[in-house]
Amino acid sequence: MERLERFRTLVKELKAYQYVMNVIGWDSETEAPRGAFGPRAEVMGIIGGEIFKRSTSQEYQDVVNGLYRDIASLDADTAKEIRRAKKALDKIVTIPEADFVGYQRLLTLAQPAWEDAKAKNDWAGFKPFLADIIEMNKKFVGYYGLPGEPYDILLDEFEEGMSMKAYDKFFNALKKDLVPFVKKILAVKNDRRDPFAEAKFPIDNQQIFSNYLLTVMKFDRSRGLLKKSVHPFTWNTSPADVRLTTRYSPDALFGSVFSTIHELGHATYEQQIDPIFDATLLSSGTTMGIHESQSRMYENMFGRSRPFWQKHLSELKRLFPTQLKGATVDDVVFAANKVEASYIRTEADELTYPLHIMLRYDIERMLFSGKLTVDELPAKWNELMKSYLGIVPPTDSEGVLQDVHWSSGLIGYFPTYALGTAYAAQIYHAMQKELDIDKLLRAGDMGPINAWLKDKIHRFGGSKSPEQIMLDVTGEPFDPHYYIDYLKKKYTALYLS
């Protein structure tokens, strides 16, 4: 079909421009000098302008709309791709080019502004950037002219089909069944020594261990690499180029360990997508919820487990012999799963983690409903921290400034962390029926686990919906009670038995 061939050519060209944008973005977040960001914003604006012109050209519109009219004649994967293209096209054609390009510049400048503000505990330095980002997102949603609440439209961009109504149902199940259990565990008195909280861990050796993790978890270094950044993230353009970052602090060894394992979950997903999708719009993970299911499974179900540390504690002790002298597997399992109210989401324990997500979800929906202004944000953040976790951050750097997402324009992303973790528990339950996961982790053999996930989830890229993946992998629709039951079983054994 001539029209489909032309579509493929246009998509290939668009993806090439997006690749350039992504490489510049990667460089911005890893090693670009601070003085580069002014000129860089101009470059990003120019390239963003080219992407906009190509994404809204009459030729592209004619091709996409023509294929959409004939969608019944297309194979399932191509039809999925055209629906995705049509949905994106119907949005972007409503945006004036000046606003689209201006937003690219804004995000380029917001990134270093956030990094500086976080480092200096300077909310005032970042506030105007965030205010502009929020207003631009409201403006874009207004341009779209779609029915429904503005925040629902943003939620759908990260997890198609999800809305405040759907998330409320999910979070209400957690609040009803999980929050009382969290409070019960937090009330348990435990004076056990935690060697990981008492020592300083040189960053050089933390970097060695992070690279060790890439090796033992079977990350293909010929198609990816690891660097450090202020906030860990994974970046990719195809299975042949998948990059991840982590962060290091001498006071928080587990911060780097579990950030690295978390990002390895994302990166492994991307490396294992079938290359047949490379030149299509289905070349990445299907939604952020499913993506987070993989990162949270790697981090929590694998990385915080006893079998994992039965295999890998010896390497950690080799790198930190003084700090971890006498530390046992019991010590590391306790420390890796210690429950406590904490300020930083990325360092939160597995049990209290969803409360951090509920806080951000509540704040975002208030910002977009008009019930909260950016000026009021730090006070509301602290109020909700007190309500959910019983603590108040001593600084904005440990509170409202801690996450990279808003400076990147990722409004509506946060709920996928909790949803993805719940997906992970149900997928893990299904995996246990087919693999002896504990035995494999004790042996340090991630091969069969990665292969199972590739066969069931990864290879399909964006060609399947979350609903279809959950049905195909687990044999039933998504059910958050697998997550609740998993947490109750695990932490009852750790704290109440």
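Because the structure is a prediction, the values reported are computed rather than measured. Rigid core here is just the name for the largest C-alpha set that superposes within 1.5 Å across the two forms. Positions refer to the first chain, counted from 1. Compared with the form predicted in complex with another copy of the chain:
- Once both forms are overlaid on the rigid core, the distance between the two CA positions of Ala119 between these two forms is 2 angstroms or more.
- Once the cores line up, the CA of Thr328 ends up less than 2 angstroms apart between these two forms.
- Put the two forms on the same core and the Cα of Ile133 is off by 2 Å or more between these two forms.
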Second form
Protein chains: 2
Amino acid sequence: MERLERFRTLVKELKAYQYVMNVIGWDSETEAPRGAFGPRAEVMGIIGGEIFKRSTSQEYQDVVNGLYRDIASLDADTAKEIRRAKKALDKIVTIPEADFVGYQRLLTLAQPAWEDAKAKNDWAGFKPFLADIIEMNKKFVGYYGLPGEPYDILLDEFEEGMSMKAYDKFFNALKKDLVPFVKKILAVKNDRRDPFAEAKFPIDNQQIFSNYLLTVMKFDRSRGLLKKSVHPFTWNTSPADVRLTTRYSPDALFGSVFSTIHELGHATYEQQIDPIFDATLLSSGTTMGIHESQSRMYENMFGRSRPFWQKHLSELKRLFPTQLKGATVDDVVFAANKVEASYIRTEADELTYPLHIMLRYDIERMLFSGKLTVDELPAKWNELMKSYLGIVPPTDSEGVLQDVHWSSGLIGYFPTYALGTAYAAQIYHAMQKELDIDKLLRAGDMGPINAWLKDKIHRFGGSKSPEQIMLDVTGEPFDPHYYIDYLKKKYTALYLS
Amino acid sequence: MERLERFRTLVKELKAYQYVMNVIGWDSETEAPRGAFGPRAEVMGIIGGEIFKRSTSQEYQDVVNGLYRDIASLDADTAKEIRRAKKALDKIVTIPEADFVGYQRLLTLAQPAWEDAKAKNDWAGFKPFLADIIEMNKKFVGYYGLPGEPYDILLDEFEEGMSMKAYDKFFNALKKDLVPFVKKILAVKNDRRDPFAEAKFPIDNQQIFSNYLLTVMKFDRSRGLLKKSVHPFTWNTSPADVRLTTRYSPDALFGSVFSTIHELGHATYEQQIDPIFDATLLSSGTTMGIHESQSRMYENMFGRSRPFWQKHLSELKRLFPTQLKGATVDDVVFAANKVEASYIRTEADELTYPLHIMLRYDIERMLFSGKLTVDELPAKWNELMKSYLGIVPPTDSEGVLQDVHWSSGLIGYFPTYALGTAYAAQIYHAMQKELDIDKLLRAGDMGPINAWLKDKIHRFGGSKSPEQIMLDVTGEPFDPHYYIDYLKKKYTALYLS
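Go ahead and give the structure of the form predicted in complex with another copy of the chain, now that the form predicted on its own is out.
Below, the chain from earlier opens the complete complex, with every other chain and molecule after it.
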């Protein structure tokens, strides 16, 4: 098929442009000096414009539409790819170039505006940008002309197939079971000593431990690396080049440890994708939710578990002998799973974390249905914090201004964090039937665990939907009760027995 | 002028593509994991192809040729820019796309082939690549159809206006005066203790000292950074983003110290260019030779001088108190200026360095005139080493295979290293008439020195020819006797008095 070959070439070129944007992004996030950003914005405008032009060119439209008409004749993976290309194409061609470019410029300005506002606790300084970003997103959804509610369209962009109806079902289950349980746990008096929060931990040795984690989790350094950045993230251009970052502070040993393990979950996923997808649009992980299931499984289910620390505490104590003198496995397990009502999502414990997400979901939902204005946002934020966690942030910086997402145009993204964790619980349950996970962690043997995840999830890249993955891996559709049961069992054992 | 505006837009776009190639190059040199290089080669092929297409497009040709016809109506800087654009255009349009792409591919393959050959002392493994690279360069020069000898065309590419005739005059002056002087110095018995070569110097503190050097040399960190790489280099995309690298080995303290100072010379040049040239083809330093004059002045004339160490030895001793116990300023000045007949150019002292360059110039000259074949190259290398330095490298890895340049297609580049150092001596001589350099160095006050260099050289970016710079700065044309006098005076004082 000549048309398919032409599609391959166009995709390869388009991906080359995205590749260079990714490399520039990596540089921006991890080391570029302040001065770089002015000239760089100009370059990104030019290359970004070229990407828009190529993504909407008549030839690309003809090729994708032509292949879509004959989709029945394609193999399953290619059909999935064409469906994905067609879905993206049908959206982007509805956007006038001026709006597309204007939105990119808005995001470029919104990012530093948010940083400033957060630093100065200046909600008013960020509000107009957020209002514009929400307006533009509504406008784009209007252009698409797709059936359904606007917020549903955004939810589907980050987690294919998800909608308010599906999320409501999920979050209502959490609300019913989890909110009272969290209150019960928060009421338990906890004055256990926490040696991991008290001392100062020199960054050099934290770096050594993070690198130790890469080794023991079997990260392939010939196809990736670890670096530091302000906000930890995973970056990839192919399974052959997968990079993760972590952050270091002398006051927060667990900050680097669990950021590194979390990102290792994402990074292992990307490294284990079958390279046959390299040149296709299916070359990365399926969805945000499935991706987060891997990072949260690594972080919470492996990294915060007793068997994990039975193996690895000795190395941590070797690096911090005075700070951790006398610390036991029990100490680390309790400290790593300490439950607290807190303001900041990224620092929240595993149990209160989904409540932070529910709050954001409620707010985005209301913003898009017209039930909440941007003006009313900070008050609503505080009201919901009070209702879910019983606390009110003293400043907007610790409240409505805390997250980077909205200033980057990521609306509809937050719910995937909670969903991913819930996926993780169900996948972990299935894995337990086939592997003695505790025993493997206690032995420091990640090989069989990574191999299982590769075989069941990772290798497929973006070729399966999340529904299909959950069904294939666990034998049943997604069911939030695995998540609720997991949390209740874990925290009952830690706090109520 | 509408045509000039169109030229500006085309140049801005072309520069955006070069910018992304530069960022990828920086990543490749400083951190990309091994796995990255496969996928990356494909991307660079696509973006490189786009650069070729845009550099040779009919529109670009029309615009440049149109402006060139009306060059008399342009201001001096724009005229210089158009002349430069026209010169490059007239060359590149003569190259068939297949040859251009084929040569890029050849270089991509030659690079790892050279690395392997050097590691394994396997001249035969690199020879066919070098033969092809030389053939392709001859072919390209043939396409250009310019008057003069092929090697002259290459020399001019790296140092505008230079030719074999001019270099012969320069090198013959060196041969006549310097070769016998070097023999005299090498005959002096030198058994002075060298504390800087004997001990082990932990890399962490070497990094601290290199960063200290950035601070005291007044490098602006908001517009640049220091990193490490296998081969030190300076990288820049604009005065707002100038980066340098150095290398660290526990056995070679001076390796990091003088690499850092050398690159600081290049980097300071780039940071001090007037931003009015940003969007033009005159946005970087004039030529390789003038650039090298700045790096070698920083390294040799400032960094290896007595006043410099009168100021900075205490900081070095603070970082390495046991290793440098009792070391004096005399010790560091002698150690930093120790003369030895050695095999490796990049590790050669200031006095024997130009002999390494003369050897390479002789060889390139003979290869292009047909007086030497690639087969005969290693024997000729060793013969010339014997003649200039009295030693013969025990392996090709320490001889003909040592440099990266030929495998990167850089032929005609080496002579600019010696020329730059000679420029430096003449510029330094002029600077001395206006500034008390020793006093400023002794006070650690680089401000007036950097300001002088900015005013006389740096700010002009690529808008002046090297001849013009030498004339404007020193009041006379380039004259190699300043260099010879400088070396004789310096080494007579150190070795013969």
